[in-house]
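The form predicted alone is given below as one chain in structure tokens.
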Amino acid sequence: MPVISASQIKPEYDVIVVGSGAAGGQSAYTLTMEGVKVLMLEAGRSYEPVTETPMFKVGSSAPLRGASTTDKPFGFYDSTVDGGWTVPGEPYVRASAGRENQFKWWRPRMMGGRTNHWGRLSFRNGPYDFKPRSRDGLGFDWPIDYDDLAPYYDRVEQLIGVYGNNDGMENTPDSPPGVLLPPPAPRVGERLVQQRAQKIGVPIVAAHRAVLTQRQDAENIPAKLHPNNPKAQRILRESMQSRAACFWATPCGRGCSIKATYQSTTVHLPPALATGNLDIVPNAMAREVTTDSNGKATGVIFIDKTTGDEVQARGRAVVLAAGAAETVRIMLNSRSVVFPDGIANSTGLVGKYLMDTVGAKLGGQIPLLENLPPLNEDGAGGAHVYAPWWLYQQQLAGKLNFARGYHIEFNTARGQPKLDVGAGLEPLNGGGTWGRKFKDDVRRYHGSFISFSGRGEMIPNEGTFCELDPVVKDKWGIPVLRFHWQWSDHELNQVVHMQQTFKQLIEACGGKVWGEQPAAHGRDAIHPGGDIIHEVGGAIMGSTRRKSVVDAWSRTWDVPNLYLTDGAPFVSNADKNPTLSLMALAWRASDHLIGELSRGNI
């Protein structure tokens, strides 16, 4: 992938984009396709999935047979390089007491950011999700409605390629006809859960994931996404033609050399670079947004990690898309005479109302899935089906002891055997076996286990926020973040409900809970904040500058040429995974920025 060094940047750009993941990639794509000159700053190294993805590799060819380690928590072949829960030389501080109130900060340090490692689950927020306070009196309402974002959901789904069905579920919007790709058929275990879940009223439908189950319509989609722009249409057509449909060869978390899955590095950045309007500087650690005496953004100061030099990049506008917490950090470190408490922070709300997805899990063993004959269950590297939240009416009627919902993801099937395959079978085979009997037991029980995970909505609260630590700095002398985290009873009660539902599902399939039993209290079941890697908020969107950081266009109230297009402006964090909404908001904000540039307002 062509990139430039810090010494090669031009004197000035139209827009500087900080971050190259879903938000930065989408922003750069939208801007450059319309002729805007963009400089992108990425804190990590370059990364090329076409040549760096370990396709067709098996665990036996990896160190420790591919098992998780501190450096590679998702296994040796996971695509994440130079990032993770800990980043050398880049500490952060956790200020809250209590195990359940700790925040873990996952930071990717590579081109494409988190789009290289994610579940690729791509759900639209529904109408309720934009007006949660109006519905239950908690949290905040967004200043926009579903109808404002729906056209951008349509565009993003067609651009990146999303499989799924339109099932007509409450607050789970359908896509227009022809937008979604056909979903893969459910696996055996998924079919069993789908059948038995009906007994307890849990709907199981096709998941929506950013994986190509067939080639994209490269002849017609470009004209829909870029009408009256022949150059953009040609570039996108060529980009789509370079992508192949998935043939179930490699887990998606490794990346994808055939470009079947969405990654910013294979979908957003190549066409943006092909316009000739994008320069990318990797290893560029953004420190602060600079401003003039009127408080207008003038550019970004970054550290060239290859030399340690401080570099000034100048632009007519700045887009922060570094990830919600990293964007907050840059804003709080952007202090000046005009903004002594950080840029665009006149209300003191920058860093407030962080949120993550609520998570809990439970496993089971299903005798009906024992001794299945050999069959191909590879599939699309992740879930083929899932359960959207189904209890909106019961919740509205006050029959549940928590607000907001969750969806259910689950994993079945005979995956590629790992290092621990066959371990822990003693409760099933009378205390342990060896020799031929052990081999028979492994064949019998492999694939008979199932794991359920809940992904729910957290309500923003005053006790969950981040700020600059007054003492600790990173290896470049930049002050680091200090996190405060607090779950409310809504989240703690929600995870208890999750585990009870998982237990019912396991028993409906004729199985038993395997391992840890459902917790009596939510604090013993809930994942720590940040563990689901869905943190959003910290610079929320609103209809008035007194109660928010950005307006309905993701533009900061205080600095009209500073936009935030990552998860920082999120007002709520619905149970739907945030990446699709994040990209739709980034496209919408970039359209607004293009308009402001063309009108000479910036």
Ligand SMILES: Cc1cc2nc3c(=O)[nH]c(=O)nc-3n(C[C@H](O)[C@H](O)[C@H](O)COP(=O)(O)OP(=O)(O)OC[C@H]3O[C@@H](n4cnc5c(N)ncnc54)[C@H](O)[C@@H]3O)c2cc1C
The other form holds:
Amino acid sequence: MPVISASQIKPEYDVIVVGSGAAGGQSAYTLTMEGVKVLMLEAGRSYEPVTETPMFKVGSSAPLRGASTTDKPFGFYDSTVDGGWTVPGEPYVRASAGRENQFKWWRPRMMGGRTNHWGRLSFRNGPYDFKPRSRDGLGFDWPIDYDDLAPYYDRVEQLIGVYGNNDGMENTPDSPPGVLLPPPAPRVGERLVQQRAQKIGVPIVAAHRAVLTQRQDAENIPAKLHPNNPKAQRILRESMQSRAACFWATPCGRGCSIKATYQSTTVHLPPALATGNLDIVPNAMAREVTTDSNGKATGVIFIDKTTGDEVQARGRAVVLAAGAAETVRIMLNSRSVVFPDGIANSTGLVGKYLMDTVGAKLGGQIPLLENLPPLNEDGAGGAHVYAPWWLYQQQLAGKLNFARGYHIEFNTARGQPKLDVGAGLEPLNGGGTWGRKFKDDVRRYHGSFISFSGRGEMIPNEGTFCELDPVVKDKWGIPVLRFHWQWSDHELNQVVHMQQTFKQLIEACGGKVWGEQPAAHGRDAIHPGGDIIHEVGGAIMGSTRRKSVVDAWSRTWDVPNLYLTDGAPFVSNADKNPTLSLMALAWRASDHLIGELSRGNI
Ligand SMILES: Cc1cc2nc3c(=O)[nH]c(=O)nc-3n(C[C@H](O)[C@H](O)[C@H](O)COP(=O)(O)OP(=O)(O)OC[C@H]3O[C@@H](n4cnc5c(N)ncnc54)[C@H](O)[C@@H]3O)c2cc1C
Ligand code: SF4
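Could you present the same protein in the form predicted together with this ligand, rather than the form predicted alone shown above?
Whole complex next, starting from this chain.
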């Protein structure tokens, strides 16, 4: 991928975008396709999935057969080539070590950010999700509603390619006809759960994932996404034609060298670069947004990690898209006479109301799935089906002891065996076997296990926030974040309900809970904050500048040429995984910024 070094940047750009993941990629794509000159700063190294993805390397030739190591917690194949749960020389601080107050922070340091590795689950927020306070009196309402974002969901889904069905489920919006790609057929275990879940009233429908199950319609989509813009249409057509459909064989977490999954590095950045309007500087660690004496943003100071030098980049506008908490960190570190507490922080709200997704899991062993004939069930590298939240009405009627919903993801794949296949079978085969019997046992039991994961909505609270640590700095001398985390009873009760539902599902399939049993108290079941890697919030959107950091266009109230396009402006974090929504918001914000630039307001 063509990139430039810090010494090659131009004296000034229209817009500086910080971060190259889902948010930065979408922002740069939208802006450059409309002729805006953009400089992108990315803290990680350059990464080219087409040549660097080891997706065809078999396990027997991978180091340690692909097993996890401290450097590679998801194993050798993980496409996160730099970053993860720890980033050398870049610490962060937890205000409390207690289990219930713990926060974990997954940080990529590579071109494309987490989009190289993410699970690709792509759900729209529904109408209720934009007005949660109006429904139950908790948290905050968004200043926009579903209809404001729907056209942008349509665009993003067509651009990146999302499979799924229109199932007409409550608060789980359908897409317009022809927007979604056909979903893959459920796997055998998924079919079993789908059938048996009916007994306990849990609906199982096609998952929505950003994976091409067929080639994109490169003849028609570009004109829909870029009307009256022949150059953008041509570039997008060529980009879409370079993407192949999934061939159902390799886990998507390895990245996808045939470009069947959405990654910023294969879908957003190549067309943006092809416009000639984008310069990308990798290894560029943004430290602060600079301002003039009126408090208007003038650019970004970054550390060139290859030399350690401090560099000033100048732009008419700045878009922060470094991942919600990193964006907050840059804002808090951008201190000036006008903004002594950090840029656009006149309310003191920057860093407040962080949220993650609520998570809990439970596994089961299902005798009905034993001894299946050998077959390739890898499929589209992730879930083909899932259960959207189905108890909205009971919740509204006050029949549940938690206020917000969750959806269920589950894994039944009888996929390519991993290094540990056959481990832990002792409780099933009378204490352990070896030789031929062991091989027979592995064939019998492989694929008979199901793991269920709940993904629930966390309500923002006063005790969950981040701030600058007064002492600790990273190796570039930049102050780091200190995280405070707190769950409420809503989340703790929600995970108890999740595990009880999973137990019912396992038993409805004729199986038994395998391993850890459902917890009596939520604190023993809930994943730590940040563990689901869906952290959002910290610079919330609102309709008044007194109670929010950005307006309905993701533009900071205090600094009209500073936009935030990652998860930082999220007002609530519905159970739906956040990335599709943040890309739709990024497209909408970028459209607004283009308008402001062309009207000469910026
Ligand atoms: C294992 C895993 C599974 C996931 N599964 C799903 C899923 O199925 N569905 C879903 O919706 N979401 C999922 N997510 C979350 C999803 O990846 C994120 O929501 C999404 O990538 C956020 O986009 P972003 O652009 O805000 O951040 P990122 O994609 O993290 O990109 C931020 C970029 O900014 C760069 N950066 C950070 N700080 C600086 C700085 N100071 N200067 C310059 N650059 C900087 C980073 O290096 C990075 O490249 C998953 C994440 C992981 C890790
Ligand atoms: S399963 Fe399909 S989409 Fe996923 S990495 Fe393999 S080919 Fe690509």
